[in-house]
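One chain comes next, on its own, written as structure tokens: the form predicted alone.
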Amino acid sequence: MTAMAENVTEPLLEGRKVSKYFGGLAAVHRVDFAVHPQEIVGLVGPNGSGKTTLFDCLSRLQPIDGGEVFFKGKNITKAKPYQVARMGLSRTFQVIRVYRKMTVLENMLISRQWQGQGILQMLRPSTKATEDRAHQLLDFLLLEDLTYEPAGYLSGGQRRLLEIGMALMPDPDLLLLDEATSGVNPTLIETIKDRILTLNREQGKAFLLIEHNIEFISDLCSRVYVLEFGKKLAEGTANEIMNNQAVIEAYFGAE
């Protein structure tokens, strides 16, 4: 299990009383949240508990209706998603977002837009440095043999790895991964786990993980947050969360 860097006082990403409403429904309600540098944090909860909505709020894909969001000590509550991406925050999605008709390499190269390049720059040929980084990441993610294959030919697990590779192209400080193990076979789950740990321990990257795979969360996360009905139900180590009676009732119901 990873551990948070010692003597870190300022969170890398912080949400203060974050709220998001859809009509009269509180999808997220006054949630306090933090991820520190070099930390791997889990976000769990029953279906419909607000996990992905909170992701959208923290990454600025959704405007929030209350509270504030900070990244690297700067208030990003009103920032655009591309501005946050330029600052060093990348994310993946619950439904895999890759361009199926484009090759694996082309998917990697097009993600350079997250480095803040305008549309005219995106249309220009990629630089050697960009292509070298793409090849290095594909090799790291065990996808190098599929470099020139259409992304649509990949398995679900391989597309998950490709999406993670695309998120890594801008060399972010924090990655938000939304159900990275969903639909992935056990062997590739272990690959994803190993690569997250390597990126965390060797490159100091922080992660926030939405997951239903509790074993995956237990093996990786120093802390875990639990949401229920848009509210923070609990926070603690994976062991504390799994033995928390309120969490057990939220998942399985009270006896």
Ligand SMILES: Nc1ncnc2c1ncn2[C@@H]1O[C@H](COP(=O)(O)OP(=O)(O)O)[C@@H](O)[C@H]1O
Contents of the next structure:
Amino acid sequence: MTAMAENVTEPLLEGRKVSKYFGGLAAVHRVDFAVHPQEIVGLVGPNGSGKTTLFDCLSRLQPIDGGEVFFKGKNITKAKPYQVARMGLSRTFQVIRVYRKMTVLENMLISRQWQGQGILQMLRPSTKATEDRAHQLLDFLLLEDLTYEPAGYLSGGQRRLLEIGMALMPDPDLLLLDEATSGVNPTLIETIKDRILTLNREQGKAFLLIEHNIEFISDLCSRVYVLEFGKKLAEGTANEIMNNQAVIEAYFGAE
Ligand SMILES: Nc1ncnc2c1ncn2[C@@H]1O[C@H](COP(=O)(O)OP(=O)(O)O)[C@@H](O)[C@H]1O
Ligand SMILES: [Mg+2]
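Provide the structure of the form predicted together with the ligand, given the form predicted alone shown above.
Below is the whole assembly, all chains and molecules, this chain first.
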């Protein structure tokens, strides 16, 4: 399904009162949010505010304890990870998940595993089309010179790019990137920013970005959600949230 075929007024992804509890801890509490087709949205908040847990719920790696999530108008609250991956939702991880001893290309080819499609699919030989796509993406991400190197040989930033490449393999419409700039040098941060913008402008891909880098957020995101203790504290443009007193206090403490 292409982005053009969709009703632009309908959210691509929508969460209604999404909640996730770990014992007595409300890691995510009744959070409403939406990402529209071709939109780049930020998700920020202090450490432990529930951002990664929300991604785990959306990519269906964690059960959702309350509320509902819709993707392309379908209720995915109880879907399996491979089902949402096939529908066009991909993610990366805060703690990078690449096989360090496998080559960059091999990581790209088994990336379906991260989308929850299981070990059997992972062991199936890849097709020529899959390999061609992997090479094209490595080229796009400026990793082509490292194609046959072990992934452990890559810098932090190059591994973030590789993980974005792995998430792009199934050609998703929405990418959830968890701290894509953390541990990345300034030059590669610019590369990641530029690649996200290109994917957005030329292919209409939507993004939900967990970020601590406020300049990155301002440059990319049309809207930002702020979480604090699992609850939505604020939403608005990057400029609005940076000037929001409650947000300033959440980050720096009350004066
Ligand atoms: N698997 C888990 N079991 C118990 N508590 C968890 C688990 N994952 C996260 N938490 C807790 O949930 C809260 C939110 O964590 P997390 O989503 O990782 O925050 P963030 O990504 O915003 O830093 C934290 O208090 C964290 O300790
Ligand atoms: Mg996190």
